[in-house]
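This document opens with one chain alone, in structure tokens, the form predicted on its own.
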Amino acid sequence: MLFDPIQIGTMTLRNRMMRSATAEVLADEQGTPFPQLSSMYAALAKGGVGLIVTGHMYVQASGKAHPGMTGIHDDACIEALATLADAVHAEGGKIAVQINHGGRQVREGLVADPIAPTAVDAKPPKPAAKEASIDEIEDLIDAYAQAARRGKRAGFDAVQIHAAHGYLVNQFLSPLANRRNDEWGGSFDHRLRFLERIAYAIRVEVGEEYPVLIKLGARDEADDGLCLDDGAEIIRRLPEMGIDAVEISGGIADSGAFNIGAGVEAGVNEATFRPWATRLRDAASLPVMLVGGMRSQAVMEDVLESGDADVISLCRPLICEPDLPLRLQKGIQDAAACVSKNRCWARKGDVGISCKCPGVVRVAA
């Protein structure tokens, strides 16, 4: 099934392999992408992946989470962003733009007044944030909607809302971060309202036919945080919001149980979130994309054949081998070469993310 096509809304993917959003750290101080980002996406498309999801792009200047993050916060961004979509389409690929706001999870010094659902202290190096006013919440909702409009105008095939990993939408969903007692917090329905309003506002801007996806942190992995039952209820309601597919992830940075596991090996400890997907599948009436520690083709196929997920989402393996889908399809190898040492992030003097693990052997596809 891995190389069968699949329909996501109005978008047809050539196979069931997807590049999960990865912060590439390839933009200047204004959020304009460097040429290397187009090259990276072109290599992924040429390598055969069914869908590329961009690294998260900030929808508002107040939401820039780290240096090198790409911006989609202004119409002036559209021309540069179009070069990314064009590079992928030239190689016959599909690309979705991931839109995000850091909320209280922003790097110290990048944002003058970080904003969050509630003024809850964040762990260093993240600064304390102020509680968003009602007017600011409405502005944030519009910022997501306008970012989606820009993504469509720039030629991206879909948009993905980032609602995971402790960023702003996840913060509103989570009782750990959202301690409001008004219509935007407290009860489950009130905590869900921010995501619902974003989804509806995006539909107004992009129309009924444009694919809208979501990356959902189905569980916070923290005391008093979002639980899996909450995650299931969110997934159950996604079709009502006009969402076409959900990528399941989880964990937040503050809990120390983030979503990047070390030492994943083919056939040993793969598919981190598969037990969650098995439980959440009954709640899902839309395609499920599963990320988290998948390395071998055998496990990927088993996940698909079992019905636990419809699309396999990969992060670090595609940093290591952008052409991994072709390698698997041609039988050159039966598993990713990635050894999961978490050495992908850009170091001082580097330009963007890259595989830095020693001893990784690559054979030309």
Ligand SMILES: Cc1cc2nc3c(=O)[nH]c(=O)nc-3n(C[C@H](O)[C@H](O)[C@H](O)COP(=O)(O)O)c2cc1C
Contents of the next structure:
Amino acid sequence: MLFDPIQIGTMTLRNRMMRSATAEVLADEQGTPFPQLSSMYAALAKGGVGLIVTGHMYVQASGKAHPGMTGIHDDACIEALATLADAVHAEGGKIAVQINHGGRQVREGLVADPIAPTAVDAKPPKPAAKEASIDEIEDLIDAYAQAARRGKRAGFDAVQIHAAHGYLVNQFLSPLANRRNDEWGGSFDHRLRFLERIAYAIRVEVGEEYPVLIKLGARDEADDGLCLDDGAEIIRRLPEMGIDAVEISGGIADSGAFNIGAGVEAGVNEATFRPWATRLRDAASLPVMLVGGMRSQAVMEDVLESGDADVISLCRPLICEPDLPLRLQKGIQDAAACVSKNRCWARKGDVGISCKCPGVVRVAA
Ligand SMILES: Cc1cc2nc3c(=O)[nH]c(=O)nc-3n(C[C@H](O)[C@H](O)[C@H](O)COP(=O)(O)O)c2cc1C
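What does the same protein look like in the form predicted in complex with this ligand, given that the last one was the form predicted on its own?
Full assembly next; the chain just shown is listed first.
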């Protein structure tokens, strides 16, 4: 099934492998991408992956999470972003843009006045961000909608809302980060409102036909955090919000349970969130993408054939081998070379991310 096409809303993917959003750290201080980012996406498209999701892009200057993050916060960004979509289309690929706001989870000192649902500390410890006023919440919703409009204008095939990993939408959803007692916090319905309003506002901007995806932190993995039943209820409601597909992830910084597990080994401990997907599947009447620790073709096929997910989403394996889909399809290898030692991030002096793990063996094509 891995190499069968699939329909996501109005978009047809050539196969069921996607590159999950991966912050490339390839933009200048204004958030303008360096030419290397186009080359990275072109290599991924050439390597056969069905859908590329860009690294997260900030929808408002206050949401820039780390240096080198790409910006989609202003119409002036559109021209440079269009070069990214063009590079992928020239290789016959498809690309979605991931839109995000860091909220309280922004690198210290990077943003003048970090903003969050509530002024509670983030972990690892950061000074508490300021509680967003109602006007600021309305501005944030509009910032997501305008970012989606810019993504469509720039030629991306879809937009993905980042609602995982402790960033702003996840902060509103999570009772750990959202302690408000107005219409934006407290009950489940109130905590969901920010996401609902963003989804509706995006639809108004991009129209009925444009694919809108979400990456959802389906569970915080922390006491008193978002639990899997909450995750299921959010997924049940996504179609009403006009969302076309959900990528399942989880973990919030407060839980210390991060979404990027180290030490994944092919055939040993793959598919980190699969047990969740099995439980969430019943609630999902839209295509499900599963990310986290998929390494061997056998496990990817099994996930698809069991119905636990419709699309396999990969991050670290495609940093290591952008042409992994073609390698699997041609039978050059049956698993990713990635050893999940988490040395992908840019180190001081590096331009962008790259695979730096020791012990990686790449099979010659
Ligand atoms: C270098 C790096 C950057 C990442 N950047 C993002 C991002 O921008 N947005 C996002 O949703 N997830 C991001 N992630 C998480 C991945 O998309 C993915 O959920 C996680 O790595 C688990 O998948 P894997 O086991 O295939 O690597 C990043 C992960 C890594 C290693």
